[in-house]
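Only one chain is included here, represented as structure tokens and corresponding to the form predicted alone.
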Amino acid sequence: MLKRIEQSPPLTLLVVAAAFFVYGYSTSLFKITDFIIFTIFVLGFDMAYGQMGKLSFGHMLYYGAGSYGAGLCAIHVYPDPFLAILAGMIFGAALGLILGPVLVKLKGAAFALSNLAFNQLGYFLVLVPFAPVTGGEDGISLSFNSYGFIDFSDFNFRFYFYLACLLGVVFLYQRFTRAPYGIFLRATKENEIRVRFLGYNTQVFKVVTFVISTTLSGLAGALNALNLQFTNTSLIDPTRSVEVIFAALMGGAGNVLGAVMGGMAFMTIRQYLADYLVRWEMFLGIALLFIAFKLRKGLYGVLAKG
């Protein structure tokens, strides 16, 4: 059933929209916007991990860059929400363009740890040298203009706008992965030497994909800045990169529905289990071990097989 849904883009969009709509109006619109933002972040991460096989331990760098890009744009340029979102995406894309040509040459642990190192460097720069601009640990409070019904302080508008952003990302992700380019990426992931032997420059394609990944992560960070009207160093903290990795593994890497399910599952555990268990992270760790040993293709793999 899930495979049939994913093979039909309109049906995929309908299912994702219905899931978040029902979830949002049965719980809290404020909480569900966090779910949507995180799911966009997972989709950005999955572009690198699921499509290229590149596991990054420092993807919070690009998420935080998007958040700070939106915030600094609102303060120092103009407090337009759409301009702030664009600035966040540009910050994420710029980091991808700068670091991508170096990082994508690396494999396995070298790629993962190099991302972590750059994330730690970015965290230090925001926390100490650039503190007069970024606010350091205190962060910076933000405000954005409103234009009639376009008001990001309104829960209902924010929910529908963020849901539209998520559906747009899902649509583009599917078009990207189902196109010949996506097939080429998966072939490179399986056997890069053979693809190079056919005459393709795999380096260029990997850099482009990495930039797409960092841009989507920057988009998620910018949306988070608008959602909270605040940004601080917690949004670029390298220790939080494990969250998006957990979500991708829980849902199942390499497909859009897996990323969506992983994002929703992780945020559900994080948001609601914490109300009943003080150390909810222990339960998350147990769940991840169970998935790693028993459900190696994640929730998507299990449900698609069933």
Contents of the next structure:
Amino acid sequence: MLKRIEQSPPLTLLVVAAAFFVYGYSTSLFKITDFIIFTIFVLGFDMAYGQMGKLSFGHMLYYGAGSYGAGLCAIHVYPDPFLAILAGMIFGAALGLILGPVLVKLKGAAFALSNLAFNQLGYFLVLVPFAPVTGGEDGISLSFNSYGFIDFSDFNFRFYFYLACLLGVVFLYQRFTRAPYGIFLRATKENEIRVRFLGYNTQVFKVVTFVISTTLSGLAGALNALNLQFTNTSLIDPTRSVEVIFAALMGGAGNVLGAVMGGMAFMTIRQYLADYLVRWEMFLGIALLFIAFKLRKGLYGVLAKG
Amino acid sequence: MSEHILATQGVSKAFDGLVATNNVTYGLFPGETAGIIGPNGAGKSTFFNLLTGYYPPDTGQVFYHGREITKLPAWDRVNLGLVRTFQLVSVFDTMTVLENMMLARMRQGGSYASKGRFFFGRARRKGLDDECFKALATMGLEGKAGTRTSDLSYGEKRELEIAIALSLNPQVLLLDEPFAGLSLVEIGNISEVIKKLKGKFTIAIVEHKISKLMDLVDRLSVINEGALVCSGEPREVICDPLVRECYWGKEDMVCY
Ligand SMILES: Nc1ncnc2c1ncn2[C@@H]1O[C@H](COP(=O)(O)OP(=O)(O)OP(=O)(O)O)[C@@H](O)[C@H]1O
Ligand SMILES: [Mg+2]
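Having seen the form predicted alone, could you give me the form predicted in complex with its partner chain?
The next block holds the full complex; its first chain is the one shown before.
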């Protein structure tokens, strides 16, 4: 059934929207907004991991670039929320464009660790040398213009706006994977050299894919900055890169529903388990072991079979 | 040299001190069908890899239509009409037969030229489908379009790979051991296809069994231990004492 939903883009959009509506209204719109942001991040991460087969240990860098891009734009340019979101995406894209040409040539552990290294570097840069601009560890608090009902300090508006963003990302993701580009991505993941011998400049397309991934991560980061009304170094903290990896693995890489389930499941564990267990991370560790040994294809893999 | 469509000038390639291609100067004439033979490990595949840009030569140059392409990336060479197949069949097992063909065709027509359609358009559309079915039909594979490629027999995969190569509009087609691992019937089929293609464009075939090439090629060259030993009319070449020496006792040599 899951496969049938995934194969129909309108149905996928409907199911994703319904899932967040039901979850949001049965718990709290305020909390679920976080879930939506994180799910966008998972989808961005999955463009690199699920679609290109490249696992990054440093995707918080691009998320952080989006947060700081939005924040700095609001403070130094103009406090328009949409301009801030755009700035966040541009920061994410620019970083992807600068680092991508080198990074996408790397495979496996080299790719994963180089991303981590750049994440570490970025973290240090905002923490110390750029502290006068970024506010260092304390970060900066933000406020944004509001126009009538378009008011980012109202969580109801945020919920709907962010959900619309998520649906836009889902739409794009499915558009890509069903286009000729999607066939190219699958082939490149299987045997990149062979794709070159069909006349494709694989390097260029891999950079493009990486930039799509970093731009979506930047979007998630920017939305989060608007959500929190501040940015600080926790939004670019490399140790948090594991969260998105975990969510992608948990949900199942390479498809929208897997990413959405992974994002929701991870956030649920984090939000609600943390109320009961002080060291909820240990539970995550155990769950990860279980996934690594038993559920190679994540929740999607299990549910799609049944 | 300028009458060659594809040529090398003293190319060499070594792997950790092992010289796989040794100072080879070779050329293909437009429209000819040339054979390259040599015993196992002679360096035939390495030579093809140098021609097609799989890796660059350590020394020497490669020319295409008289223009130097030694440093040109593989994809650019393909787009100039330099197309190859691999010794170990190389198609995409996780995709369907049709998708394999689409991958080759979708950047040929308008869909690649317009980037928007490449990223956002639908992969399945009438024009491209028709093109792909036609291309599959060249090897009689149109009935298998929906099959997952991993479910094809080895021979069918080989046919698919050749169909894909042909769909790339080659000017020069390089076939690395197209008969390896196939049954006699399949070998016969592929020989027939190659015979029909003869003259339409330039073809080079690598093979280590001489007998399969004898009635297929206009010219035969022999590579041994990385070096070009001799080149000429097939029947003369196989009677050359030097050739007999490197094949002696190893192969199905018959002097006609
Ligand atoms: N990538 C590589 N790394 C190291 N050695 C290599 C590499 N490619 C080829 N060789 C070596 O170079 C020599 C020539 O190999 P090549 O594959 O070109 O031979 P061949 O004539 O195609 O043989 P076959 O008939 O077995 O296909 C062999 O000794 C092989 O082991
Ligand atoms: Mg070989």
